[in-house]
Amino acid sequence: MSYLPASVFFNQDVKYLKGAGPQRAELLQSEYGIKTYGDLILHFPYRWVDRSRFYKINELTEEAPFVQLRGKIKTISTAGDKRATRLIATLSDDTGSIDLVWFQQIKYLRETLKAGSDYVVFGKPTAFNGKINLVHPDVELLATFNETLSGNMQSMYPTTEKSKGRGLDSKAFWRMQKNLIAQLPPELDECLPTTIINQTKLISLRQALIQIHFPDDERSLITARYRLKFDELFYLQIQLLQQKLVRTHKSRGRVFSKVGDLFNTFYKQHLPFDLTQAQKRVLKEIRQNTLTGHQMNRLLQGDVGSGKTIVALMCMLLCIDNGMQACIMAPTEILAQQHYTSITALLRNMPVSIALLTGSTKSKERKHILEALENNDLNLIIGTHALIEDQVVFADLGLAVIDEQHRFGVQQRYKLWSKSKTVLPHVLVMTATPIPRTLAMTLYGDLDVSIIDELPPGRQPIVTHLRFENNRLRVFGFLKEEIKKGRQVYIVYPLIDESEKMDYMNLMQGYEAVVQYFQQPEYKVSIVHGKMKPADKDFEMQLFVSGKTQIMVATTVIEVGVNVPNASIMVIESAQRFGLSQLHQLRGRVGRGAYQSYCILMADYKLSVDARQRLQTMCNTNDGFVISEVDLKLRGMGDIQGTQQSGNMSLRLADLPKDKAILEQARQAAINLLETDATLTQPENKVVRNTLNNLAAQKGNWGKIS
């Protein structure tokens, strides 16, 4: 998304820029989505290099940062064959020599590199077979080096292999940006009101755009990046806050005016344990929401096992007490079935009619459920995506609970929301993947957020250990001891799409090894994986749930939805291949009973730095919020774009884990602005209104959906 002010200059076609032209313009559009001057100027450098310092080859170590060398390329050769072919150039200076290695663009580099010529080389030192080298470094003839230098800081631009192969490399971008910046209008319009620029002591937009591409020094670069990150985060926040403003003041919602017999009877007679203070606090927040007459759109965060489902159930009873229907939508049949089983048991002997609707529901039963739902003979329906099919019609939907929100697309949630014929139903979104506050402010800035941040009393923390292959027999011995105490065990294998055949073989080999070690009749083993027929899967699951098998060998199909209080051990094979949030979800399948529970992470000896940190984090803490912070720092913005399904996030510079202070300052500026001018009609805020209109034109508006 572009936050630049709308102007004739920024809307010009990039093909008219010196250094671009029609052919390169086609490549810019196909590879980078760059069509205009505005798109190009927002193609920011990914690194700025201090080109004033040259390292000597004998100074280099594996721990060194990106370095710049000056030397002569002595030899150029290729090694390996077919896909493993690599180009090796030996660079020498007066202290020694180093190999420069490329696995791509070999043909192009063979034709352009010249043995016997002096080069400036830039790259990150790595070690291979005990020898330092540079893999895929940037190289430039020393004779032309000073051409691309302005000051001591040089910008390096992100490029694709295809564009580099056609001459559109970082240096080409540098030259185009230089030509573009030279044409910047001297009086460039701002995209922020003057009051905000002055209050936050930001440099001008024109100055920021110049300094981010051609910084005078490091301080100039820092202030430019701060300004442009602020712009991004300000407009992200103001969109979210406007949506929240519209919802809280204009979207009519159902009023749950009374706390009735169902709620009170359940609270006094059917609750299996006392509510925690956190659960009571969240219930109070939701209760107050449902009295306002405006639609509730609330995110309920809670760690695995914190009691979100009980809170959701009590909210649904509140809804039913007020004469309306409630539903809960889960992402998988297993989880929907689990909710149905547990809720039915909790509401035993209470006058609440409940049904389960999934893709597996038989036609005759489905017809009966749909009629009861439309005739208001059904109070509560639990289901999967089947709930959003056109033939599902509610008589009076008052509350929709959505479990594991990130697994549903925005349109799917919208279809459920639109099932109410008149006033919008309240929406309660539950997630068991705790979200750091920084991320919640951004991804869910238009939702009210409730957090259950304590576990029910009596829950013992799960003990987590990292073990390697040479510990396997000891691990198996430990499992035998626990099974003798009457406990049950999960052994989980990864099944990742891109290597599914190999993973499936590993799963079956692992299953055979487990069966061989834990021999019948003393031990019985179930197996569950995604390739099984649903009926076979359910049969194996039930064997384990009923205690007829002591060990469940499975893929991540058990990540959600299985609740076996007697299962107290989780063994995760190839744990280094799982993400932190997935490891945390898997671990949450145990520790649901009164017994001490264990999670054993089996991993390869050779672990990357990130993998080791992930696994060590799991061993050090059970706190999902701590884990999510580490996960966000390790992954950076990797998955976050996918999580934000409403299309509001398109951050070019800002990095949420690192830019908390800027985010909070931008959010506060947006709050202050809307408090004084909610409709953005004051003359000084015209620039904000115009920019928002420009942004709205760039994307469809799914943003107002939870």
Second form
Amino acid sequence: MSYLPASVFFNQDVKYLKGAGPQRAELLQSEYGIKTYGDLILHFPYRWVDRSRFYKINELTEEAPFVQLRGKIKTISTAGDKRATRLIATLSDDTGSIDLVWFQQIKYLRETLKAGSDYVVFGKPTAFNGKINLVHPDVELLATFNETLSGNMQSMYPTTEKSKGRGLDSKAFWRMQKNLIAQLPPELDECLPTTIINQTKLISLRQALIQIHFPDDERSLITARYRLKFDELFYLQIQLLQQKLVRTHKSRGRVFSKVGDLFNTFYKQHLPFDLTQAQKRVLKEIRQNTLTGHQMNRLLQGDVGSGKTIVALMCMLLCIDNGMQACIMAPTEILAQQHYTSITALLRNMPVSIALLTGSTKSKERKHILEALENNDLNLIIGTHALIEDQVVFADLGLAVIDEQHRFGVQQRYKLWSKSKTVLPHVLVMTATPIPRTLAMTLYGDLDVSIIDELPPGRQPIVTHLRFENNRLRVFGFLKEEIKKGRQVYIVYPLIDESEKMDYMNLMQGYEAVVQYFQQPEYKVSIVHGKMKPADKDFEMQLFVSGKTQIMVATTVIEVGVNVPNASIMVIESAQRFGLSQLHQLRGRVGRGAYQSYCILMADYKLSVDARQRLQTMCNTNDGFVISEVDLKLRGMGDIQGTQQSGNMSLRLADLPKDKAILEQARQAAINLLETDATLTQPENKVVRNTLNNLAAQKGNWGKIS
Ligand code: ADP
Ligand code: MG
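Given the form predicted on its own above, I would also like to look at the protein as it appears in the form predicted together with adenosine-5'-diphosphate.
Entire complex below, previous chain first.
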């Protein structure tokens, strides 16, 4: 995916480049997807090494970073047997000597390395049998070393094993880039309008491309990277913003023109509490949105327990007041059931017809529901994935609410809102996994976002502790006391995967230990895990919900949405194995009633640095937004769910959240541009339009789906 301006130069086939040739071109294509000059020039270095600093051999320790040495290769020998031969060259400088070791390319190295010559060597010191050596270092004759330098920096290119084995290594890339840059036309088109370049004080695209491959110094490298990151993020943002523009201006939406009887009666007579300011604000935002005549596509973020459901329910009433149907889709059967129970209770004695549709709805009842839905005899339907099946036909769907969004893929969302025959229904996606602003902008830059950033009054913050195996008896003792006061307890084990026999064993052993320990004074234990039949799961869950069992031993199947206000303690076993957002979700299952709630993280003594930070973060804060920021920092963007399938170009250079500031600048520039010239028809903005067309042609049309 490239934002380079279309040009004859960039479109040339790499096989015509000096140093490439047909065979290497094939390798470039198969290993890296590089076909053209343009593709190659965007194969950026991943590291720039300061080649001005030379280490002395006696300075080296295992902790040293990549180091550069200058010395004489004294001897070259092979060791080991046939199957595990290694080549050892001894390098000496005036402070000592060190072994350079290779396990591959031995034949080639034997032929080229010259004993008695001076070399520059570059590698990472490692310890082996108590001695420091360098494994697979880069070596270069001192005599030719200076040729491959630009300033003091040397660029290192990402390479694959296969490619290195065939001689296409970092240095080979370096040479090809050198040849390519040498031919770069003196006048290179820009990919950004001049005003943006000037306002943001960016260097030219041409300079940036030269400097990222061959930086004069550290500063030029920074400005070059800045420029190219800006390009990436700018084009990412402008694509998202355009999708949003298209949606808000072109796609017609239903108009919820009146606030009717249902909404008003509910608000005045049924609502069991006052709405928080945040809930009111979000309701207003949605109300405004549904008046515009354009389709709403909104993400509602709110921490666990912040009261998203009631907001959704009131929006659905608004929809029904205007003569249309509404639906809410939940990711699990238990959750759908729970929504059904609480919504029917809230709407008791109100003229709204409600149904529940899930995988286990009996066929006779299903038939009845589907008919009613199609005849407009049903106002509100609650369900699971069953709602998106083809047989489900709405008479007039006005609003689709999707709960706990992260469980559903983009495709499924699309399927749901394509269920309207004429005009797209409004869509409200609710998530309890807060997404950091940076990420939200990248992933959902095309959605409107509402945030409930306030918990209902009277909630006591959950107290979280980290405990180890030697504290277990005390932890269990504490559980006993709380149960005696009438509370209930969750004990959660890491997910059972079919292949993970160990996890299953741990769960069962844990369960038995719990049953044993709590026999006196006869506390009852439920168990729920993924291998159980849905009916059995529900049965056990019901026992716990109704208070017949005091302890629920479970896997993460209870992670999402389940609401048992009397449960006030969450024990998480092997907590170090969970990700931060999952820990936060699990903890959100308690703290729903009026009682002081606790979360106890049971962990191994030996914790990795990351795991310690995750658990410490949990102990320090209850704020989902803070947690999501830490999570993003620890994991980086690549691992966060959904980023791969965001359907937009992948980022080569920009690294979120580190490059947050550039992202915000790029987004602002894109917003300003679209505000002054939405159609990109002004002459100076034509480059943006061309580039966008280019990008669209390269990726096929993803736009509409997300
Ligand atoms: P979530 O945002 O996690 O989906 P819920 O919608 O399930 O949260 O709400 C959690 C609990 O808080 C529910 O029992 C709900 O009735 C209650 N609740 C929601 N809004 C308020 C409010 N404004 N005041 C008091 N309780 C509220
Ligand atoms: Mg919820």
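Positions refer to the first chain, counted from 1. Each form is matched to the other, and the largest set of C-alpha atoms that superpose within 1.5 Å is called the rigid core. Computed from a predicted model, the values in this text were never measured in an experiment.
Core-superposed comparison between these two forms: CA of R667 displaced by less than 2 Å.
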